[in-house]
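The form predicted on its own is given below as one chain in structure tokens.
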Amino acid sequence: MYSSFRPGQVWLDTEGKRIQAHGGSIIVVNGTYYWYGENKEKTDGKNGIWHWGVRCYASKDLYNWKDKGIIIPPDLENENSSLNPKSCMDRPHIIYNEKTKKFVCWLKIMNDYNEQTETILVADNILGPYKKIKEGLKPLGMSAGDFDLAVGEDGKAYYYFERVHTETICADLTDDYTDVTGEYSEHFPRKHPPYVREATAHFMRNGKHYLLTSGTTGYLPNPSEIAIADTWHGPYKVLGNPHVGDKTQTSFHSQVSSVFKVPGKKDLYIACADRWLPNAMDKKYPIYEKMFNAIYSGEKFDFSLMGEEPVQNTSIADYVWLPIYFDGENVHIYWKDEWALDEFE
């Protein structure tokens, strides 16, 4: 039994197995926490398997998680399916629609480096079964990368995504949350990776909207960036890197996947992050070193080379959950070897 968070350490479920909920998020349903994400249990970096569906866990205390199984299974029969294990399915996000009484799940599918699409599924229960209703969706006709979904108090939903290697888009969702309306805004235009923002995590505090993002360097961690706005569509003001004292400039060797506001706590937000390559914290991958050298020297670089080794051993990826501290509107994340919920009001 756990009674605290231990960032970067191996986190086991109640059966003693590694938790497999990567690129994940937490949703609260009837007083129970559900943590879901990419199931990487079979992704050893050698067999070509990118995922084994979406797995979900349940908890009452945020420390101890019971495996509730694979809620969106891999498609083992259709090699062309977006849910086939060799398909690059990332970052599931599930939101609940009060009007339709449906849980709506969006999945990012990256089968081509420059052509990324979305698969949409719906279910009556958080644990499924989920029915695929859209596949190959290009929202707004754009190649859509890492993303987040958010629902306002009025029930209106929004979709924040990386327009691949270009900028961040905030798009309004349709009333059933299964598509975009066509209304959107553009943010953080950058010329190319690693400066283009991805892994967007949206949260709200005191009426302000925050976007926590990372740079685009694949599984290699990089400095995060926090931005703030008065409305869903901005404009957003960049506040800088929230990871205080991070001399490695790697966001403490992690990439934030979502931000969770803890119910019942006055002002506790958790930055939930993945440490994708725990065994490579002190190593430099030649492809990334080559990329950064080219960028800083002004040389031309073929960014498609970032897909040179598309499958890494992420079955042993760990989690880095850290509390967010606020100084007025500014956001700070400090490293902690261990921390607990009762440290906060």
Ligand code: DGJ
The other form holds:
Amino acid sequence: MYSSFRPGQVWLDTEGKRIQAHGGSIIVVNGTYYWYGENKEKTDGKNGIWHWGVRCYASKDLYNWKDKGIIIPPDLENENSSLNPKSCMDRPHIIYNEKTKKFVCWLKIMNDYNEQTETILVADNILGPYKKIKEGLKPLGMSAGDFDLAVGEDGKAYYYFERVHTETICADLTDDYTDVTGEYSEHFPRKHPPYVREATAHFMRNGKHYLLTSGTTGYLPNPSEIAIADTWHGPYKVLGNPHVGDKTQTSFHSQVSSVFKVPGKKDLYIACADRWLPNAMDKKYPIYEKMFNAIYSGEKFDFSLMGEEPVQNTSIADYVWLPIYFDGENVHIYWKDEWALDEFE
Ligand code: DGJ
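Next up, the form predicted together with the named molecule, please; the one we just looked at was the form predicted on its own.
Let's see the whole complex now, leading with the same chain.
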């Protein structure tokens, strides 16, 4: 049994197996926490298996997670399916629609670098079965990458996504949450990667909207950015990098996937991040620091110093869950080797 979070250390489920919920999020259903994400159990970076569906875990305390199985299975029959293990399916997001009483899941499909699309599924229960209702969706006619879905208190839902590789879009969802309405706003225009924002995580605090994002460097980590606004559609003001004292310029060697407000706590938000390539990175920390310092200061940098791309064995990706601290409206994330919920009111 765990009684604390240990960021960056191997996290096992209640059966003693590595948790496979990468690029994940937490949703609360009837007082139980469900953590779902990409199941990478068969991925080794060489065999062409990108994913093995979406796996989901249940917990009552956020530390100990029981495997509830694969809720969206890989499609082993159809090579062309967006759910085939060779298809680059990432970042499941599930929201509940009070009106239709359906759980709605959006998936990002990255099979063509410049033409990323969405697959949409619905279910009556969080654990499925999920029915695929749309595939190859290009929201607003755009190539759509990393994203987050969020539902307001009035039941209206919003979709924040990376318009590949140019800017971040906030789009209104239709009443059934399975499409966009056509209303949208544009944020953080950037010339190109690594400055373009990925892995958007939206959260709300004291009526303000926050977007926590990463830069664009594949599975290699980079500095995060936090922005704040008064409305869903902004305008968003960039507050800077929330990872305090992160000299390595890697968001403590992680990429935030989602932010979870802990029910019953006064002001506790957890930044849930992935450490995608735990082995490959350690020896590269110093060079990363140099590279990002150069990139962000506009100095020249010899990219050959980075050496070969590490093997992308994401089956052993770890999790980095850290509490968010607020100073007025500012957001700070500090490194902790270990922490517990009872440290917070
Ligand atoms: C960065 C994205 O945030 C991830 O979801 C994943 O698509 C990787 N790129 C793949 O390189």
